[in-house]
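The chain below stands alone and is given as structure tokens, in the form predicted alone.
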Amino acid sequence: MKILSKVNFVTPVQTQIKLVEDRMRAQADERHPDLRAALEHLLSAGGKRVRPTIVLLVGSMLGGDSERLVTLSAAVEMLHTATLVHDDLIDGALLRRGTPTLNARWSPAATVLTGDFVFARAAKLAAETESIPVMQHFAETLAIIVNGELTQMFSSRGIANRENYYQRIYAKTASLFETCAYTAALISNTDDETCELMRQFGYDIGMAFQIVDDILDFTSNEGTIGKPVGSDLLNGLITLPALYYIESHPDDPDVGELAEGGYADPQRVARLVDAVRASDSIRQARGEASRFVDKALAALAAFPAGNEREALIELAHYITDREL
């Protein structure tokens, strides 16, 4: 399997990524010192900056204005950052990428307010693209993400259903990837067919990205991911590796208890995690992620060769090859 480093696909937009980070930091200028410190803490934690990289690569490939693309990139990464702040608080996560989360340092009230501030500044940046369709799509994406979180919280526990799973990961992750690619095409003043191809590209790599995240929830270790291995199952959320196992082992008594709240039993969940890891389910889930990437690459095939297209191809491969 070809293993790709981050540098491969970031190289064409490295200078712009620095501008994106500067634009994000500037959102807390002249604000409360603790708020500036909190935003700096969130940004200094790093991250792969995959979402703004998609915006910049797609927009550059389509001849978009660099300044507007930087603004849009900062908007989507601020939106992503805000969702992480709230997610970590909801999940009680104390580490992200090996760094203490904001809620590990601050009270819940201060953490929520900081997330709200970051959401607000993300919306302001989206408005600065001066594109009403971009603003509309941005707002709709935020609504999809929040509705997905509420649906997951109230009506997805213990459900072993592929349609439910696909809906959850679209809301959680793929919707924002879709927005990155689609809105980058929108502000590049291209035609509807091209916008649709980019929307499909973003959707497919977003679905693959979350599937791989769900695989890593089984295959990584607690020290790396900052939460217990199999934490999704512990929360009653059945992801693709578990779905493959459930479909091939319907007579496993631990499987039968999931719908009845069996995920609340840590010993049962530990047995299931071990069983999933020992089965063929991880390989099958990776195969599904690879199929989504193949569809994303098919969407890119319509565009002429160039540095940006090649970088997007490498990014798509990175999504399935990555480890935390």
The other form holds:
Protein chains: 2
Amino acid sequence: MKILSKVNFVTPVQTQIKLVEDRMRAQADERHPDLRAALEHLLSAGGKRVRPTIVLLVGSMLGGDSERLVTLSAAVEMLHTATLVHDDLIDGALLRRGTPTLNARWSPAATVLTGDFVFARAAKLAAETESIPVMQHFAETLAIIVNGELTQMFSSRGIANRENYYQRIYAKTASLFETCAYTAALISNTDDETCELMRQFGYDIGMAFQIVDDILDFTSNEGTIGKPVGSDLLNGLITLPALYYIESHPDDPDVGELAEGGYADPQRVARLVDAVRASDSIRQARGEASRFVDKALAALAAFPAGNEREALIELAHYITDREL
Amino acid sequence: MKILSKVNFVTPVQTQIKLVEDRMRAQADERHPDLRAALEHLLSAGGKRVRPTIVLLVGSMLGGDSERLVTLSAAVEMLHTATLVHDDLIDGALLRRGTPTLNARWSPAATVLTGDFVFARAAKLAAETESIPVMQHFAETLAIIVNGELTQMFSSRGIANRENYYQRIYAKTASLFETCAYTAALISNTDDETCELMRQFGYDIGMAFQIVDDILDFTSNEGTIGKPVGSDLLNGLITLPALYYIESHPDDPDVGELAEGGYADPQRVARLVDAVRASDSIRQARGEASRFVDKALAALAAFPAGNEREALIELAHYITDREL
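Having displayed the form predicted alone, please output the structure of the form predicted in complex with a further copy of the same chain.
Below: every chain and molecule of the assembly, starting with the one above.
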């Protein structure tokens, strides 16, 4: 595996990322002090700002206006943050990236409303790009994300289904990555074909990103990912590594029990996690993530070499190589 | 008091209101069946569609395009619906307008997400008006509503404060009424002065609307408003009738106890409700609502007579006269 520095891809947009964070922080100015404190808490929890980085790199590569790109970046990261606030509330998660979640410290009511406020600010920032199609894509992406979560909530647990898996990770992750790259191209006044290539790029790295997250749920240790190994399986969610394992081991009795509620049995799940890790399934899932990254790289090949394109190539590699 | 037919003001826009409801229903097409059912349930609970009526009447009066006005109306009503879904969840309300709330039937998680989906659809519809300022006002209005709810949540209960009261009812109700009338004028390509008059009209009838709601909390019987009489006081919320009473009866021991948590004592609150009803405070609060309506009517005086203007005048009167 190629060894990569983990932050290199940020270099061309480091200054702008700082502006994006300032812009996000300013969204609760003149509001209730507790709301300002909540937003500060959410933003200080950080994360790698992968989504703003995509917006800024794609937009800069295409010669987009820096100030509008900063606005768009703040909008996508606020949208992402809002969905995390409601997700953590729904899951009852008390930690995210090692920092207490909002609902660990606030009432459910205040957490619902803070998420709503962050949605409102994401919408305001999107409107400030002054692009109708950006607004429309934003609204549609939020609908896709939420519909995906509702579908997951109402779906039977422990059922293995490849089509369902791809739909789920599109809604959960790839749809917003796609929107990042596509809307960055849109506001950079480029042609339709370029916008479409960037949409494809965003989609592919988004799909790869989530597949790798799902692999890490099997291969990491609890300290690294901040949740129990195999937590997806314990929740009855069959992700790609498990799907490969199930396809090649239909006679494993633990597999047969999954659809019957076997996922709720921690010992059974622990056995299955060990079996998946020992099998070829992890390598197969990595291969699938790599195929998405290869498609993303192919979309980039049409563009002339330059700092931003190189950084996007590095970003695509980072997505499959991180923490494996 | 002038006797008015309660539905007259809807007459000029009856056909369009039906289109607005169809448009709202269509927002969950191609989504998860449970989500479709939830949206159907929310919309069938109905309500008087006062906000779409304002959009349609103002826009028609100003010669706006009917199709865009229907889109805008659906957007404002979806935004209103989304805030109600999260409000009912937060308040634990089991009934609204006599119909079970979503959270009475669904889990909190599904209710949070359904509210988010309805927000997403409101944003999509707003974007379909293809007006950047409409989008911006929408996003800002949502931020005002949510910030108002958070401020109320974090405020000390039982404290009487006129300024705080007006801020609260602006955030809760008048801000969206204002946005209805203002954005309807905006997409009707009228001049700035007209937009400003319509903004004022929306603000004034919105303020009157909430003051009357707050009066009804004292004067109605439980069967009519579907919640206990004096429920605001029981929740420690001091509304305009109580404010007038407190100002003129500072020595009433029940008043003195309010800030000390006396609102939590049902017997004390029942005594206070009776005292407010028997005092001049209700008439004073009605007078204040009427002053807002008079200002709203003054804003309309600049426009030539016609069906829409007459309907808006009736709507303004209806707001103070309903169910009193």
